[in-house]
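We begin with a single chain expressed as structure tokens, specifically the form predicted on its own.
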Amino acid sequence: MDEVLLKQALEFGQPYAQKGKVASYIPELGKVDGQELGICVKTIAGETLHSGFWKQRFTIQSISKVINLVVALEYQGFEAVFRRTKMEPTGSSFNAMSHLSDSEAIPFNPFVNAGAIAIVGLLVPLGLEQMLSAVQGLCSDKYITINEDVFQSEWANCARNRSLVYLLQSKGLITEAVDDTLRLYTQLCSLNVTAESLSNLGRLLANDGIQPETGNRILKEEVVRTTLTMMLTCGMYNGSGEFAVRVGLPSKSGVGGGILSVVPGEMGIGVYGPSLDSKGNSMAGQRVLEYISRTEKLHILDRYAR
């Protein structure tokens, strides 16, 4: 892989940006340029490749659910986390109320909003500052901060998530204060990152939780394995199945336009393209990753066959 390939992938994906729309249901996100597109790749061996808007700051949105999951698994353990959420894919949208209906005791997985909010409840004792420090460390980016404009915009338009928090509370899945839980969840969605930040996180996960530069273990093996499995099966909302067929990499998207992808044992990939499809995934970003995966034979089943 080289930067020529990345440029070709962006050229392949760019026309698809015109077919999507930015996330205008959060007014502040509706102000971004939907035609921006960038990528950054960080290999375990220490190589950095990039093209396009790889340094552009954007809000992490649902990719924060990956960080919330790994921190909760490290801090509270497997049993505590999966008492609050199942591990199953869903064919419904990420913010569907049906994920926690009367017939469902707990949310389907940690990456739908209901499941993610339940997990953030476990993180409330850590507080924002400690979580921000964790995000900066995992992403190797000390400049990650809250985008206050986006946070205020989301906080003013979170009626559905607020309903989910109260439903979670009614089922005993959240014992923490409702406002504290929802505020921390929204703040963590509003962190400013770059494609490079995401690629750093991806590289850490690709290297089994060991920081390549220092050799220090940051995350337990079982935490990484669990997280990558959830990313592969549930990370692209209700488009996870098709994405697994076309790209075949553990990935997580966010409505800010980011996609985090992991090539286990090799590299982390961060993509930014804020024009979204109807499921909330970056239109162009998915095509960029498909181009790279097919060209470099990165699909997990291609790699297994080799």
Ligand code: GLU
The other form holds:
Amino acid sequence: MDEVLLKQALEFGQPYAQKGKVASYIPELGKVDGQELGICVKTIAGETLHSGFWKQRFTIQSISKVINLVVALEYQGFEAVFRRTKMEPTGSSFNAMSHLSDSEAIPFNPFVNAGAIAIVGLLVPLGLEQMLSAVQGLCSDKYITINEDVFQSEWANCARNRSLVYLLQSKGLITEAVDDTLRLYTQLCSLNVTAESLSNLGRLLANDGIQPETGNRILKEEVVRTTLTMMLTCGMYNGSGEFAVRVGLPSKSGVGGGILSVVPGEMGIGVYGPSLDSKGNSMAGQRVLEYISRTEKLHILDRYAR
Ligand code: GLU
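Can you give me the structure for the form predicted in complex with the named molecule, which would complement the form predicted on its own we have just seen?
Shown next: the complete complex, the earlier chain at its head.
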């Protein structure tokens, strides 16, 4: 892989940006330029490749759910996490609540809002300061901070997520205070990252939780395996099945336009393209990843067959 390929991939993906729309249900997100597109790749061997808007800051949104999951697994363990959510893909949208109405039901997975909010409850004792430094460490980016404008914009428009928190509380799936849980969830969605920060996180996951530069283990192997499996099966909302066929890499998208992808054993990839499809995935970003995966034969089943 080289930067010529990344440039070609962006050229291939760019026209698709026009077919999507930037998120507007969080009004502040509606202000970004939907035509921006960028990518950063970091290999375990130490190479950095990039093209387009790779330095542009944007809010992490649902990609924070990956970080919440790894921190909760490290801090509270597998049993505590999966008492609060299942591990099943869902055919429903990311903020659906209909499946929670049965008294026995628990959220489908850690990446739908209901599951992610239940997991953030486990992180409330850590608080924002510790979570922020965890995010900065996992993404090797000390400049990650809260985008106050996006946070305030979502906080003023979070009736649906608030009702999910109450539903979870009524089922005993969160025991932490409603406001503390919802505020921390929303703050963690509002963190400003770049494609490069995401590629750093991807590279750490690609390297089984060991930071390549230092050789230090940051995450347990089984935490990484669980997280990558959830990303592969549930990371792209209700588009996860088709994305797995077309790209075949553990990935997680956010409505800020980011996609985090992992090529296990090789590299992390961060993509930014804020024009979204109807499911909330970056329209052009998915095409960029499809182009790269096809050209370089990165689909995990292609690689397994080799
Ligand atoms: N903060 C967003 C929400 O909860 C995240 C959604 C997303 O990226 O899927 O609605």
